[in-house]
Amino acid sequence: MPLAELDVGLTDTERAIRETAHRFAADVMRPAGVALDKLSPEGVIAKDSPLWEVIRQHRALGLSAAETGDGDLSPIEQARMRYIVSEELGWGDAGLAIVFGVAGFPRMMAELSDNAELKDIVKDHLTGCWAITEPDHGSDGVDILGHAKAPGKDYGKPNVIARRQGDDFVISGQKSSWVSCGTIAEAAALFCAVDTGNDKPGRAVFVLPLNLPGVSRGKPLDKIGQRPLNQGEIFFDDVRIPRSWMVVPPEGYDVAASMVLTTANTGMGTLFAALARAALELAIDYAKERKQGGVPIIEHQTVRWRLSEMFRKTEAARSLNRDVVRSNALNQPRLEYAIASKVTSTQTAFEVASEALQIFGGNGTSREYPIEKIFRDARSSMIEDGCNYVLGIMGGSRL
């Protein structure tokens, strides 16, 4: 049972785009997240995998223009388009709606550079990556303030250092194995710090192909949910790499990576509201089939106070993420709004599809039925782009 829509005033290309997204969605993605789900990481990202047509598809349709907005709308409209699409998106497969986000990291980076020759080389390219997680580093490297340090340490050293070398730079380390689409990307916007010949490290923001003497990759990840997600380890021996391939020096790093945090995890609300909303959908449409005490279930006043509960919780994270997108396009961006937003769907979307795995009962535990791999996707959300309690205190520390 698809829900009212609340967004009243949506014109008819917001409508004509909403539906084209929505068909993709539940034609191509859902299908595909399924088998995808059911393939070993190797398989997911193996030359046959149905994986690789979902992506053409997506990118043969415009969706991705769709989501970062045409420069012929307003800040408002453009946001509005991004959310429209993004919900869809996530109520799709929430790891498919993942890979298309970061495959455009790159790009978005590149636009912030004068550097043409660098736009040109990822302009084409299918997958790319935000190379910001490090093994020593997992949610450390999103507390760009370092808020949720302990009271008089540091983080450690860095795992991945670029080191001056006349007019290169030249980067060795390791980026961990939570690179989204880390195995797959064919290039990358790499956060990581950098040795200028000062005495403490800074940090810097890169953009550069994969394909470049020294760069190898890990396994793919094998993980609970989100399975349609190639996710995995880079590499980097001695990668050199001109100077001009740095996007963001070290003395704009924060801004930086404050924005970059700030549109990820408002992304992130947007995802999983939609996922939340989609196991309240299934969850609605099987209390209405399933007979326990010779009635449809919904007709029992427990199950029907539990669906009102999922569906409050579910529009006001939905409710919640609209507003940060509208104002983020129309005021300066603060993160601690995507933060709220990001927290706020996610843990939506984990009780939301908890609570719906419960009504379906026995059933739901099955991987016959859709809303195993909801929940199962729905509860790594809570831990990437940063762990929800490391974003709640980087929050609080903000206001």
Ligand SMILES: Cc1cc2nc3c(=O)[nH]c(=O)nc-3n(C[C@H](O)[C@H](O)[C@H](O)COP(=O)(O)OP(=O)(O)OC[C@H]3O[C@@H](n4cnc5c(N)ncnc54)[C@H](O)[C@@H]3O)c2cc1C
The other form holds:
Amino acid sequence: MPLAELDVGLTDTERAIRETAHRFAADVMRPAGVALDKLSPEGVIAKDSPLWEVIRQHRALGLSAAETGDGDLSPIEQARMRYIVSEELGWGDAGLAIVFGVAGFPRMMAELSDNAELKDIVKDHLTGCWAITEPDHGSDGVDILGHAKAPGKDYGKPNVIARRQGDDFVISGQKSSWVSCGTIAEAAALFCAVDTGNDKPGRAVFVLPLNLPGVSRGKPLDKIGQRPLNQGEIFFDDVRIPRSWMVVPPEGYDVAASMVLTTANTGMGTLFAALARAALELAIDYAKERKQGGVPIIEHQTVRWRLSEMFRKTEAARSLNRDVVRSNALNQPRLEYAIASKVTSTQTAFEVASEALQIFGGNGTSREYPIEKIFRDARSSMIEDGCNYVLGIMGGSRL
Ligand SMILES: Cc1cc2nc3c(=O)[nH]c(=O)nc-3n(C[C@H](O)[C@H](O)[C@H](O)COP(=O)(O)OP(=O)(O)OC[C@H]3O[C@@H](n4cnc5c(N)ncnc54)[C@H](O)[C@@H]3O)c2cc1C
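I've shown you the form predicted on its own. Could you give me the structure of the form predicted together with this ligand?
Full assembly next; the chain just shown is listed first.
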């Protein structure tokens, strides 16, 4: 049973786009997500994998363009479009929705530069990535201002560094196996340490295609949840790029990285409130079908109460997220609100998916039923884009 729409002001265009996104999510993403979940990590990205057709169809429908707006929309209309589309994609399959999301990262970061050639290089790829996490720096990388650092300590040596050589930068090192789309991305938004030769080493953002000499990839990662989402290391062996591909210099890094994390955490807030909705809807349907004690289990009072709790949490996460998306568009975006939404939605997704699994009883644990996958997908989200505890320290430090 689909949940009602609390937003009473949807326009005809918004309604039509939501319908298109929902049909794609239901007819294409859901079945493909289930099929991909059962494949090996290598199978997910094999030539004959359903992944590629899903990516192509998403592109053909123009849903990314709808989310980012075509220039004719006001900031608030664009914000509404973003959650209208993303909620459906997150409902369809969280891992695939993230494949679509990270594809836009290199292009989004290239927009910060005035380098037309670079924008052109990354404008038309199907896959991309946000490469920030390093083998020795997971939470450290997310903790942009060092709010979670132990007193008197620093974060130690980076695993990737870009060194200035004349008019170029030369990049060496390794990003971690947790980079989403790391082994298939055509381009990267690379957040890493930089030595410009002038100041003390800092951090910067580069945008680069990943077919350059010296770039290689790791093995696709095998993991518990969001298995349709490819992940793996990217290695840089003296990769030479022009200086102008540094799109954010060290002096702009903290602000830019905080903005990117604000955008990413807000997006996670949308996707995982939607995943909670998916789990809730499946649980309601099952509770109406499954008979125990002589009646459909929804007729037992405690089952109804449990569904009501799941519903309350899901709608609260969805409302907070919509407010944050709209506020980001109109006000100075604030990371603490994005973190509040990300943590609320992912925690809600986990709790609702877990309770949904319980409502399915033994069937909830079977791979014949859809709920155990959703539960695994939700579990990963509490670590993805920053472990919720570390994000909490960062959010609290900003209050
Ligand atoms: C599904 C998924 C998708 C991801 N996608 C991407 C991506 O696209 N690009 C990318 O670059 N990365 C990505 N990541 C990586 C993700 O950002 C990191 O996993 C996350 O930041 C945590 O880092 P870590 O795994 O190294 O854990 P660690 O940092 O090693 O943390 C381990 C534990 O220690 C705790 N901890 C660590 N530091 C502190 C501290 N200072 N204070 C208190 N507690 C602390 C944490 O809370 C956690 O419980 C993804 C991860 C997942 C799971």
